[in-house]
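The chain that follows stands alone, in the form predicted on its own, written as structure tokens.
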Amino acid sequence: MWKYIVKRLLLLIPVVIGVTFLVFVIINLKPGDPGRMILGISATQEAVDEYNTELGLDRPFLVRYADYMSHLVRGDFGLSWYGSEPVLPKILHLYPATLKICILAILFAMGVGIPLGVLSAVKQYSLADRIASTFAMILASVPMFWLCLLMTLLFSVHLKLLPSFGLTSWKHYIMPMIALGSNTLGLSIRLTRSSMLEEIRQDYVRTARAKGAKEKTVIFTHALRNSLIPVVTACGTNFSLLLGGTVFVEAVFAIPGLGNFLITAVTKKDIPVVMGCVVILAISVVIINLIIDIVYAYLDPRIKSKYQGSIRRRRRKAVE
């Protein structure tokens, strides 16, 4: 398993290279003159050209990209073009808030969605099943930004129960968590239901019931564990998307997070900040996918044994 983890971490290198190159191309194609945007419209063209030269924008594209990657390998994310502030400390300061909201959102989606999906599958075609299925469809269809505004009007403006901006107490996390995890919640309900319905019709479930196993044991010990693999896959994938989706939530609730910081940098064409945010997000996605694979091995030991068996076969071939 450790060799597999190391192998997956080594894949981080081509991922970061590919993602950074693509984003570097896109951000450089974006209209706008950084020198003019930084110095303002009152600056002379000579001053703007001189400032762009200081930023290195007069050099060829590939040279600038190679120079950025050479600094990145040494852990140097560069300086922001606005204020000359180091990029990495600023990102590390803002990233925990974004990550915390995403973790709470995914835990909320799975913690509520899996039980509702199990209930919907066990009570198929009942009133509870219809309510849960309708609830899941609504959540999967509601736009995130609309839900943010709706909750702000209801819980902050009218009921005055929850704060509408900032992250200074546990109450500030409630609405961003629900808004960010709502679509994933609807998806987890539907996936858990469909996966559970497939598992409870399998022969091993009938055998367990025939042997006199309790219904709770059959559902939660046998069927649920095997049905969680597609749910974990979807939630893990959505967790990667939530890291980028915090932009809307952070904008509505005025949260000082990485998403808001990234959008501001893109608007200003602050290339060092954009590239630094993208690198951190790319590393996060690779690590999240690695964690999902490890959870697979825990949920289904056949996956772990299959991987270990392939290693043993390769060793025997090498010896032969």
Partner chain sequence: MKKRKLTAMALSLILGASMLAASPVAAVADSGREDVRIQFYEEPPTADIMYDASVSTGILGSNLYAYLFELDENGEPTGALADSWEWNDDYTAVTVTLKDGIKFSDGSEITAEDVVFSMERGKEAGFSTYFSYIDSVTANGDKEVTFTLTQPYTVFLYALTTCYFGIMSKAAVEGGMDVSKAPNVTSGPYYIDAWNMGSDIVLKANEYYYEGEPEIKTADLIFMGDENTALTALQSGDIDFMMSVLGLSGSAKTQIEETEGLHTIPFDNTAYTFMSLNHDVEYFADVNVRKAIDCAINREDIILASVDGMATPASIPIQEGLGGYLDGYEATAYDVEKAKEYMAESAYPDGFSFTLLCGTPSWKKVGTTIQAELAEIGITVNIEEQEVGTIVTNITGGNYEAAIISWSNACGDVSNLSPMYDTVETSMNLANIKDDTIINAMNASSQVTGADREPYLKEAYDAIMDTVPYVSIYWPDGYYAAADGLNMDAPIGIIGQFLIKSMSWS
Contents of the next structure:
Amino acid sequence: MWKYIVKRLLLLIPVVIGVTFLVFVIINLKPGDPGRMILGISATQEAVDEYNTELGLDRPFLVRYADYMSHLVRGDFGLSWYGSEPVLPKILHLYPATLKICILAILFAMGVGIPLGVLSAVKQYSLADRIASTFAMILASVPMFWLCLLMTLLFSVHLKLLPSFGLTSWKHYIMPMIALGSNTLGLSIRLTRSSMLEEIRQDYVRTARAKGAKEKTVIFTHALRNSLIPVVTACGTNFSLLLGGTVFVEAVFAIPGLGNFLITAVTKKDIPVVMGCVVILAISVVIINLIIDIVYAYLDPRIKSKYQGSIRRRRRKAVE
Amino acid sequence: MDREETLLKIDDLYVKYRTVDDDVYAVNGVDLELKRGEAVGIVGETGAGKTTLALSILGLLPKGVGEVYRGDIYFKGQDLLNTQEKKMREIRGAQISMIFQDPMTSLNPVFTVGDQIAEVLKLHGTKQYAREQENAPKSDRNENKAGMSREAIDARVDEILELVGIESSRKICYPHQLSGGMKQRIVIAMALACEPDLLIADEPTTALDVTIQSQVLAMIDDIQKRYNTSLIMITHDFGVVAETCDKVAIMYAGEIIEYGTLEQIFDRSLPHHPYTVGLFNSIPDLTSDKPRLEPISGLTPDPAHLPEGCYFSPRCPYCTERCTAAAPSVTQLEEGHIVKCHRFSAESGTEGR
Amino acid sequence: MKKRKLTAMALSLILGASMLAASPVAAVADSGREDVRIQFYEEPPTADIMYDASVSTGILGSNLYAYLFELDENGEPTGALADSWEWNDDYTAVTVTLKDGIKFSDGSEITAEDVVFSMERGKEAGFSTYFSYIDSVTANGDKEVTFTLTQPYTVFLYALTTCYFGIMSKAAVEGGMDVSKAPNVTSGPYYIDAWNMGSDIVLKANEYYYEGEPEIKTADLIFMGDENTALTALQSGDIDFMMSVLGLSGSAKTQIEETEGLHTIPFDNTAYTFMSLNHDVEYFADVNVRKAIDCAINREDIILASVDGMATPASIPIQEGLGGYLDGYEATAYDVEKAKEYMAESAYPDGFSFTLLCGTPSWKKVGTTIQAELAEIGITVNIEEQEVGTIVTNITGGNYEAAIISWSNACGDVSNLSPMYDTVETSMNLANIKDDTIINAMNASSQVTGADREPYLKEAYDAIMDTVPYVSIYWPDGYYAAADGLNMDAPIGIIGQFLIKSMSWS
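Instead of the form predicted on its own shown above, give the structure for the form predicted in complex with its partner chain, please.
All chains and molecules follow, beginning with the one already shown.
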């Protein structure tokens, strides 16, 4: 297993190189003159040109890229062009907030979605099933901004139950968590439902019943365990999508997170910040995918065997 | 243990499936009696109602769809059809076990085979263990009232694996790491772990290749004899029947149309139901020189729209007006050998259905 | 059955909670409240007013630092830290005397040394072109500072009110204070107590402030870029003051005014909004074309379409109440016939087409209205959307045909916008104007004072109205929003700087 993990971690290197290069190309192609944007409309062209030279923008593209990467491998993410602050500490300061709401969103989606999906499947075609399925469909299609606005209007303005912005108490996490997780929640319900429906019809479920197992055990221990596999992997994949997509939620709920920071930097063409955020996000996604694969292996022994090598080796180990 | 004691009695059982379009009449008046230690084979084509019959015994018909609407099933004197679900669960796996056709899918892929065998032990425990607990001094008793102790379970798992011919070190394996034959042995091990009184085997070797098939059958036969377990062997293969069964029931369109001992059924010189004759004729014979196989003409009837009179009449070469007019009643050809066919019923025989 | 019970329970819980919690929108209007929570439209890149040109830095800075001069109700510079001042005869030097007893927030005295230090620091940073007018700054003793200018510049005092000229403590800065993120020794009404990255800035009152300690002791500037977020926060009572993105949008204004417990606060938005035409492009070099466009557009309609009527039509680049304003210059009247006449007299009677760059959604609406109106006189307009930053780059690089842009007056005198017409120092000559009539007149007006400025200003404004170097459009109205009970006693500064020192709870 460890060999597999190390191999996957080594993949980080080409991924980071590929992503940074691509983003570097794109952000440089974006129109906008950093010197002009920083110094403002009233600065002389001379001052702007001088500033641009200071930033090193007169050098050829590949030279700048190589220079950036050579600093990056040493852990030097450079300074922001707006305010000359080191990029990495700023990113690391803002990253946890984004990570927290993403994790909460996924946990929320799975924690509510899986039970609802199971309910739907076990009571197929009942009223509960129809309600849950419709609910899932609405959630999966509702635009996030509409949901955010609706929730804030209801819970902050009218009911005054929840704070409308910020991230200082546990109450602040509720609406962003629901907003971010809504899509995945819809997905979870539907996926769990269809997966369970399939598994319930499998032969081993019949075997379990024939053994005299309680229906609860049949559903939760036997069928659910198997149907979780696609659901968990889908949610895990969504998690890495969410990580990059928190921008909107952070803007609406004024959360000091990475998404907001990145988008502002893109608009201002603050290249060191953009690159820094992208690197951190790319690394995160690779690690998250690795974690998902490991979890998947634990859920499905068939995959675990693939990672662990031949059965002979395991038998030998077990017998010893 | 009274060898002559009746273990299972099925009385005039009728089962239907309620689908959106029609009612499907899967079992239409089955009578069957099984003594302790007896092995009965139920032979028939696909769609004859064999599996439905088996599922009805265990109460495993699909909820809301499958319905027993007439008849009784008695097991050790207990009325199974009117037994609460909770009690039925205690019977399943402990007193009556069932094994199914496809070993590849009968096992849960995410648990080890050892755990899956242990599950049935945790649920029920074995009779021997229960006896031991009763007889043991208070200090040695397992405090865990709910069932067997872990050590006892582990020991029994090893024991039963050996019995089915699998190394006990394999209990940590997952199903996908075992071959088809081994998987089926695990399934059998699970079924026998709690020393059931009755084992229902629904085409247990159909999905296996022939060499494994004979091994598995030999093993079933051996265990059955050793522990005096009653056996219902559902199959479409006479070879399987010949190896394992004492009695044979031929099933067609939800009815048992012929029943007798192994010798009686296999004796071609005796009178038989035309369907039975057709079945035997369709077996390829290595010794004779027939250029073509001789199947029974026609198809099994649609259980949603069964024909009038005798269900076999559309395909029967001896069909008469009487056959399409009324269903035949049971006729005894000799001691222990019955048949349901107008050819053998007395002129004044009572009508069947 | 169980599930139904649960649902019923849950529903009744929610209903009950909502009845308990629902209350009319009202601010906490107890007198004696000394804190305020303000929505700030973005996280400023820095608090160092001398090293940054962002508006957000300017607004933050104007609450942190004190200036030698400030604008009074008439828009004239009056002494703030300065007690008195004296010009020399030809307006090439001014000596300023500081008030007595002025202190920084750590209790240390503000001296002439600090003034000199701050001026030199600002000049070194070079973010404001006003510093180029300063030849040298010298201190005479503790209280006197003399500014020697590079040329006569009568409006220099206006310059000293702009945010770049805040007075910093030499001792603190040289002693290593973090000017950009945590300036806790300041001359202004507040200093920074905490800057929570990405979240908010907490300001604390300066007890030694020369005007006296402000009533609001703690101010929390919360970064919220989204107007809706700010609106709901205001409505739910989570914030007390809302600036949106430098003023409310029309819909927000209406909503606030209809909500009980909230009110809007108007301010003079000095953002001169106009269409910049590149005179290097052949059509726009023709004055008749420019005059045609000037009367072909209906400013009232544009205002209605783009800002829901929250603006006034613009003519000369200075508003009433500010330095250099002259009466009698109305916005050009909408006259299609006249426009057609001008077109006929121009070198392009059959019309032409050009590309108009628009940056923000409201400017895009300006653009589309103009597009429809110019079509009537045979001019086809193609609208191209770009980001404002990109548009600025393109304009200053001369890489455009026409664009909608706005310029905010930072100091309160028309001289702040004169670089737009400068044919010599062409960095701000967005339109690439070739004719130096206007700039000469404006420069001359900055070398005399009082009524003497009028003839020069008149010359400049006449030329502006006659030759239409830029097509003026409007002055947008500015509104902030606040919870009832929160009052602001002083006018809001230039560029919409709100001064927390003027806030109080009643």
